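Have a look below at one chain only, the form predicted on its own, in structure tokens format.
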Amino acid sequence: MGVKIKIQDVDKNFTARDGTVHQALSKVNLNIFEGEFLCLLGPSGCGKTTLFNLLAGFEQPTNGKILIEGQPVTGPNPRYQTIFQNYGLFPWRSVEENIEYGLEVAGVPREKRKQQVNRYVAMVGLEKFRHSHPRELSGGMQQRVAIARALAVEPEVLFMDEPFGALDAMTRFRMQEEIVRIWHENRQTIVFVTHDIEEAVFLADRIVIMSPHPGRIKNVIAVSMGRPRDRTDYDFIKIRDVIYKEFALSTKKELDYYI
């Protein structure tokens, strides 16, 4: 696999109203490979969402650079779609109209739009709800619409910021299985932000563990298990426990930081 995204010596600073400079990220270096499912994992305040925003082009690094296929990321790009926890659906548009939106903006001909909508409505299992509006759907169904809308424009990279965080546990498990199935079929590069260790182990090819003060990459763990994954499997539990130990050590250091 070739390198799809390269993060080189990235720092990110924010200036408070009183002029105090806060360093959110320090010297972040990472290669993300084409077709990889990569999870950014860490507690609140570790900089994972800041790094996510830099990758998606919503913000720019203070120092260093981010390249996608060798080109600097200077802003959002339709080739790289972003999915957030709050779904971002248009309440006045039906399921199929929401999925069609990005294709309309891109000027895709009507017949091609229809084909794409049909494909992705079926892919996320919402054929019976294609004419429904967001208010008529459960949270998990709304998130499936958001995923289908992003995939319909056939992006090269999918950025996902804790997309299942607001869902109940069972729906979250189903959505994790769903995104793995969709990823396996499409093989886009996915960068997925989460603070849930088991979610990261279930989803990722590699897990990037981040720590705070300032945000930085502490470790990168390859998940060498096959798919589908069983959360009760010995290898799954072993990898999960390795990460728990990493976080236990980080938590102790963080407490020491404040004392």
The other form holds:
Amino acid sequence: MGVKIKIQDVDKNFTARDGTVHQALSKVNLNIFEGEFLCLLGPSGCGKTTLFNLLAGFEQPTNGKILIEGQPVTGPNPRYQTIFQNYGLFPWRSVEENIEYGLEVAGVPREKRKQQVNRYVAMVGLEKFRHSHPRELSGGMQQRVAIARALAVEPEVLFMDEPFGALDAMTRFRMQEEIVRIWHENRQTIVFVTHDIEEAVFLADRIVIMSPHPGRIKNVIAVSMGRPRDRTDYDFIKIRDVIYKEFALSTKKELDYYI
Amino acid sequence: MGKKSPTGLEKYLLPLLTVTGLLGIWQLVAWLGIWKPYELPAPSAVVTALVELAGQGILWEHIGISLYRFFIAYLVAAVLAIVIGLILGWNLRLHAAFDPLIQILRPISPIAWFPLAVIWFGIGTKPALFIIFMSVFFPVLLATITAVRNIDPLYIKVARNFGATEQDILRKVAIPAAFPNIMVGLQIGLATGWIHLVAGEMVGSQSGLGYMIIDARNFLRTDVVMGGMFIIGGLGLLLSRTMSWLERRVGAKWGFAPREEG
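Since the one above is the form predicted on its own, can you give the form predicted in complex with the partner chain too?
Let us now look at the entire complex, which starts with that chain.
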């Protein structure tokens, strides 16, 4: 597997109104491989969302560089799609029209657009709702639309920022299974931000554990389990416990984040 | 808000009761003859006057010319205000340049423009059009600017991620996203425009509902004055309802939740 994304000595500072500089990320180094499912895991304030914004091109690093296929990231790019926690669906467009949006922007001809829409509406199982508007759908269904909209432009990388964070536990489990299935079908590289340890263990090939003040990579843990994964499996629980310890050992105070 | 919301039939019966009750009291007071008929004409006299004017065709002429003026001025003001509002809402630097000017002009009542309107445009339809324009333009402009500036930044982020150009975003994201709030401005503009139509016609015009009222006052035809007022009120209500209906149609097509009617 080749390296898809290279993060080299990245710092990110934010300057507050009163002039104080807050270091959100410090000396981050990481290689993300082609076709890998990578989870960024950590508590609030650990810089995972900052790192995510840098990867997706919404912000620029203060120092260091981020390369995707050898090219520095200078801004958002349709080849690297982002899925947000709040879906970002256009309420004035139906499910179909939402999925079609990226293809319209790319100037794909109408016939081909329809084909793609059909394919991805089916992939996320929303055939019955293709003419519905977002506000008529549940949160889980809305996130499926957002995923289909991103996939329709056939991106090489999916960046997902706590995409299931707003969903209830049962729906979240189902969406996790769904995204693994979709990833199996399409084989994109996925960078998935979460603060849910079980979610990370269920999804990831590797889990990047981050710690705060300043945000940095604390450890990288490979999850060498086959799929589909069973949340009650012995290996699953063992890896989960390793991560629990990882956080518990950092500082005693931060323990309450995870219980 | 009361404890019980009205049932279907009550929604129509209750206001009907209020209106007939008030009309009854008014008719009774007029019959008592405390005031002279030209001071307080009876509702029956008002209806008679209206029927008479309608029979002569004068009423329809005035209504026609008023509606015509209103639509022209409203359309021009609304289109200009939306276009300028979209530009100013989108471009932060232009907004910074023009905002103080807008803030100074906005609180000036359209009626304060009367003297200038007559000096600039003379007597006739033009000053009335100008007054309506002024009363529609600012509410729609401000609503549009606010609508554009309050667009959820996530929509813009998504559009940029797909590689949309600035123009793409304005056309396919900003305008539909701002639509519900622009609509609020169009409703307010409709109301203020209609209010000032009558005012505008009272000064510069020789026709229209406003002129009809002033003209009737000069002949102490209070019944016609009141009749004219009712016509203006009724037409205003009709316009506002038509607008709400249009809003719901477009809103339904674009998947927005219907706004509660105020």
